[in-house]
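Just the one chain here, laid out as structure tokens, in the form predicted alone.
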Amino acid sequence: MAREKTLVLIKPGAIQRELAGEIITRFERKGIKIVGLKMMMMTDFLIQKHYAHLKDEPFFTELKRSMQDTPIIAIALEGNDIVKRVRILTGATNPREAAPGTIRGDYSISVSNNVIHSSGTPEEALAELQRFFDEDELFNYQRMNVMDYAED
């Protein structure tokens, strides 16, 4: 198993609906280690970088506007095979396809308001973490009360 870090963004739709605590709790209850967390506004530059693959889509202007409705919460998570584990917890991007019990399955309203972003691959996670966090904003610490099975 590879020890990895990944990025999660709690989007404005979740902030507006006061779901941030519930979403963060999902990761904590699963034994996933939070190594960075901050609330921030998405700048035009950050949106252009993060959503570069969507910049020519007709919905990009609306996406940009919606991502600037409120601050977002950026979270860095660490663990064995964490990218895959977090993707399972977040569920399919399309909420109609997201299984009940996943974050998107339980909280997302539409594709454009899917409440959360999670990195898709370890390579993507590395690039996204560098985009949202400075090196001194990520912490390396030993948890004192984690159950032995939390990192299976």
Ligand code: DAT
Given for the second form:
Amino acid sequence: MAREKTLVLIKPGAIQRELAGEIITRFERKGIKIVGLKMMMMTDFLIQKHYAHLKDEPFFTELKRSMQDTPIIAIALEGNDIVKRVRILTGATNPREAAPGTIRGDYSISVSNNVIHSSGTPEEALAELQRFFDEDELFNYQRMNVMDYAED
Ligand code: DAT
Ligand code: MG
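Okay, that is the form predicted alone; can I get the form predicted in complex with the ligand now?
Following is the full complex, with the preceding chain placed first.
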């Protein structure tokens, strides 16, 4: 088991639908530790880096626009095997395929309004966290008691 951090973005579609609290609560209720959190605008530069793998897709222009409709909320989460665990909680990219109980399965209404981003692999998570957070925006702290019985 590897102790890792991962990046979540609450996307503009979720901010507009007032789902930010619901999404943060999902992670808290599951005992996942938040080690960084901030609201910010996605700049053109950030989007080009973040979605570099999609730059030639026909939907890229629309994706870029939709990521700038409102600020996003960037969240850093930490735990054992957290990248994979958060991907499972996130659910499939396409809402029609996202399982009930996952965040996208419960809240996503279209592939371009799929409410949340989460890093796909540990390598992706490292690169994305560096892109979205300065070192002094990520925190080291202990939680008391509640986690004594949990896996991480
Ligand atoms: P994921 O966000 O599940 O990691 P991805 O990295 O393949 O998926 O794509 C990033 C985002 O791009 C995705 O969350 C929504 C958008 N996207 C992907 N495929 C799309 C499509 N066919 N039409 C519209 N938007 C799409
Ligand atoms: Mg991805």
